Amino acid sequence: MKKLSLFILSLAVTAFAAKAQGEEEESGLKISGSVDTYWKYDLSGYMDEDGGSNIWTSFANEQNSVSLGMVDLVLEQTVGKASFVGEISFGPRSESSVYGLNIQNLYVSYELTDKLSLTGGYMGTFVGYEVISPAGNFNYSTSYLFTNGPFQNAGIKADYAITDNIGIMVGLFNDWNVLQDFNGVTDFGAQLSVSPVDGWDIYFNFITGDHEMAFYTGDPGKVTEFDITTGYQISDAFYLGLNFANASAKFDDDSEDGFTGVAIYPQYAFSDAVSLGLRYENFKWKDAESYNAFTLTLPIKSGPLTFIPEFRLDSSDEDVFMDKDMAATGSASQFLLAAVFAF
């Protein structure tokens, strides 16, 4: 692993020195981002002592309250072969996704050739279908797959375009979601991207490494995740997405954990302003409960503002939810209204 890391770094330095000569072309600084807010009601009427409700996937967990998402600000610029992206965010959605930090992305890239580029820094993960920014998702609430996979990967990676339709990425990374890895750069990640036909993209993702805290248990172990993400624009109006993932952890005490899940995302655009989408997800923990989740979302756009009514119904093979009388139950449902302004 150390030899591979040194090779990538030496390759970057050598190529950078060779390409740094000549006139540089500079593009202007680009600024983009989003602001979001929401109201959610758990239809059981349940609320815990912290004001939360059932269905504890990432974000949008407050019960019967006009609540904040986050302010997300993205800065990016390209000068010649070099570029950078810096993304900072503030608000409850940010705090629960970056573990007390305000940095979503902070990385630099360099094009060694027209086909090969190197990137280093703190990056939104390449694993999975959904992202942290609400402007990047169709549904406002998030999946179990998103919640239990990585959010960010700090490290260095190389991207190579084999053909116009096939690309590969390999990289060395810290543990999931940390800026500093106290047990060394131990994660290896790779991605194969394929575009079989126009409008259809497939990503095969793999990441593995030794973690000081595996699956949020606080215990050290080795975590490996394999993930497939794909989306096909079947017609101008109809889009179909899919995400499959299998993850496993073997802890230092020889115990094991893991999950398997699949989510499908059929979406239909009635017009440029109104769409309807259904997310169905099946998610199962190793030797523990499983979930079936249905989310119906109706985004309505007016310029940069998207108004999002959403209904969600989750069920489990175990009584993991609560009703208003604090009794355990096997299902939960919620309705939310969200507003996302993207700029």
Second form
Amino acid sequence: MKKLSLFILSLAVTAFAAKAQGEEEESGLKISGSVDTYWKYDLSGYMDEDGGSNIWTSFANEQNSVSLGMVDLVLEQTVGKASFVGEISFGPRSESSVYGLNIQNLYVSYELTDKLSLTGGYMGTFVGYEVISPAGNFNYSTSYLFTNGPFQNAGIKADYAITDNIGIMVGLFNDWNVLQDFNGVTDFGAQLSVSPVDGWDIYFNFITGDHEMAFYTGDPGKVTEFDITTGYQISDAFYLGLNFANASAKFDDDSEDGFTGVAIYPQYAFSDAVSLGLRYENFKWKDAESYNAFTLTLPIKSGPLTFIPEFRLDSSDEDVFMDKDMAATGSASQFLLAAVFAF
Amino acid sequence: MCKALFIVFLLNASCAFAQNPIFPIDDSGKYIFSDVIIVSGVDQADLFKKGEKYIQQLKIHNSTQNNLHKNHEQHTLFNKGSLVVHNFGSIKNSISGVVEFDMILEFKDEKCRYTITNFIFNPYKRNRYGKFESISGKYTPLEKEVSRLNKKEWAKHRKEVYNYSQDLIKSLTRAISHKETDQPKKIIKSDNW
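Switch over from the form predicted on its own to the form predicted in complex with the partner chain, please.
Once more the chain from above appears, this time first in line as the rest of the complex follows.
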């Protein structure tokens, strides 16, 4: 692994030195981003001591309150073959995703050729269907697959376009989500992307490595995740997305954990302004509870503003939710209204 | 007085906004720019060469695909180009999408006919790495009317395309009419300056 990292680093330095002399076009600094806010009501009326509710997937968890998502600001610039992205965020959604760091993306990239580029820094993960930024998702609430997978991968990666329709990425990364890795750059990640026809993209993702805190626990172990993410714009109006993932952790004390899940995302656009989408997800923890979650979302878009009414119903084979009398129950439902302004 | 000034200001502002360009259309209602550029004293073959040099510069944003087609028998050239259109009221060049178009050049002695048409909007979205990228499979002809909620932004895109097309026609005319000479420009310095 060490030899491979040294090889990638030396390749990057050599190629950069060779290419840095003749530069071409420049593009100005681009600024973009989003802000979002929401109101959510758990239909059981349950609220915990911290003001939270049932359905503990990432973000938008505050019960019956007009609450904040985040303000997200992206700076981007390309000069010749070199580019950078710096994305900073503030607010509860940011806090729950990057744990006080306030950085979603911070990396530099260099195009060695038209087909090959190298990128190093802290990047949104390549694994999974959904993303942290609410402007990048159709649904406002998030899936169990998203919540339990990686959010960011800091590291160095090489992207190579084999053809216009097939690409590969390989990279060496820190442990999931950490800016500084105290046990070395031990994760190996790879992605194969295929576009069989215009409008259909498929990503096969793989990441494995030794973690100091495997699966968001305090215990060290080896974590591996395999993921397929795909989306197909079948017609002007109809889109179908799918995400499958299997993850496993083998802890140093020989205990194991893991999850398997699949989510489908059929969406229908009635016009350029109004769409309706369903997310159905089946998610199962290894030797523990499983979930079935239905989310119906109706985004209404007016220029940069998207207004999102959403209804969600989750059920489990164990009584993991609470009703209003604080009794354990097997299902929970919620309604939310969110507004996302992307600029 | 203040009220009157405010009303005049509002009227001016709304008039300025209302000045949306009117695109020429073809038989099928498609937006099209087409005309003949007269270049006296230049034959078909030379015009073809100049046109080729010009049209091969066109490319689709973020694409390495080569769409250039040359027909030497019929003296025609075809290529696809694109321009980036931006979000309404964005702070600094936040990309809304890319409008692709076709350009066709036909040549006769001393004449070049251009056609710019088939304007198709492909929306962009910020990806997980913070960069704007094309939403694949989503294409909307520029002629299509959109819902009332998104009319303003669509009108802005049309205006950007119209202005860009005018600039494109001007630069094509310059390139076609440009007289190349192997002789360097001679400068004679005179004492009487």
